[in-house]
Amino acid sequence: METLEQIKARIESAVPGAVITILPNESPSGQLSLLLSNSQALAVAKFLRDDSALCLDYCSNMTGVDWPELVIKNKVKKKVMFEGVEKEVEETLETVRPPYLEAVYHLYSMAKKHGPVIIRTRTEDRGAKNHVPSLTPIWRGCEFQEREAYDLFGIVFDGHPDLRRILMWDEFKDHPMRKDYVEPDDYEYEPTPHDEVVEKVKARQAKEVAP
């Protein structure tokens, strides 16, 4: 199979306006992935599926990822003048990575017996701008998995044929796989033993007042 760099170059040549970024991976797997622009994600997905060399006809797995706001600290050295003498000092610079959600797809070719190629799309934020295009029209097997990401992460998949909760009940108000999700002290559908509820309330209150 071609390298990601070759695949990226061919996508950008075949799909007008496509913006593709190769993302590093610091996990032990070290698998690189392609970040797609939302505006061209469907066209890129169709190319990956229909291209005769790639023929990525099977999405084995689709999942969501929650990326809350993160303060990144970097130490930099600079030279300053102190009492007429140039000295090198170290400063800590802080940058803020805005929060967003990701939809991640692992693609294989059943026909060519190669893969995976990992592609990602991102929301603008974790609030009202939490939309990405659905890739179910390209890979039908994504339907239930995108519903799961919608349910548990709050990613809205535009163009999905049947976007509704799949694990939580319709009245549920939150998304349990988000990193800032707070589990309720009790459950309306299955009352928790009283002593257990009391201990959970005490633990939560202790965290809320901790410095």
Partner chain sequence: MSAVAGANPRNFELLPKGDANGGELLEISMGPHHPSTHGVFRMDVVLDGEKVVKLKPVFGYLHRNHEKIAEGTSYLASMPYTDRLDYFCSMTNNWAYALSVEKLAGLTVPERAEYIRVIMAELTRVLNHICLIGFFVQDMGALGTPLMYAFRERERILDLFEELTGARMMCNYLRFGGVRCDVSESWLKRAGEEVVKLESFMDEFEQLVAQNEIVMARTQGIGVLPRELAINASITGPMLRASGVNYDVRKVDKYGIYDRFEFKIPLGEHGDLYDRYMIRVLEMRESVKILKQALRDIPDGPIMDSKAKLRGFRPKPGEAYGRIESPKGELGFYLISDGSPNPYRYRVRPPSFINLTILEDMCLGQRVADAVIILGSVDIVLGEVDR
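Here the rigid core means the biggest group of C-alpha atoms that line up within 1.5 Å when the two forms are laid on top of each other. Numbering follows the first chain given and starts at 1. Every value quoted in this text rests on a predicted model; they were computed, and no experiment measured them. First, how it differs from the form predicted together with its partner chain.
In the core-superposed comparison between the two forms, the C-alpha atom of G127 has shifted by less than 2 angstroms. After superposition on the rigid core, displacement of the C-alpha of K79 between the two forms amounts to 2 Å or more.
Previous: the form predicted alone; requested now: the form predicted together with its partner chain:
Next comes a single chain, given without company.
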């Protein structure tokens, strides 16, 4: 199979306007991935499936990943002039990774028997702008898996034919696989005879009544 750089170059020549970034992976597995721009993701996916050399006709795995906002602290050694003497000082640099949700697709080829090519799309944030294009029109196998990512992560897939909750019940409000998900103290609103749970329920009910 071609290298990711070659694939990237070929996509960029075939799909005008596609912005593609190769994401690093420091693990020994060496599985790098391609980050697609949302506007052209569907066209790129179609190219990857239909291209005669790549022929990635099989989407093995599709899943979501939650990346909440994170402050990354990097310690950098810096040389400073202090009272005429050069000294080495350690300085902490803080960079903020913006929050987003990510959809990951692992593609293989059944015809050529190669792979994986990993493609990713990202939402703008974890709030209202949680939309990415659905790739179900290209690979039908994503249908249930995208529904699952919608259900558990709250990623909205535009263009999905049947976007409903799949594992949780329809009336369920939150998205359990998000990192900041707080589970309710009692799913069925029935106090159980354990003191701890009763205390939690009382505290919650008091809070609900107060405002």
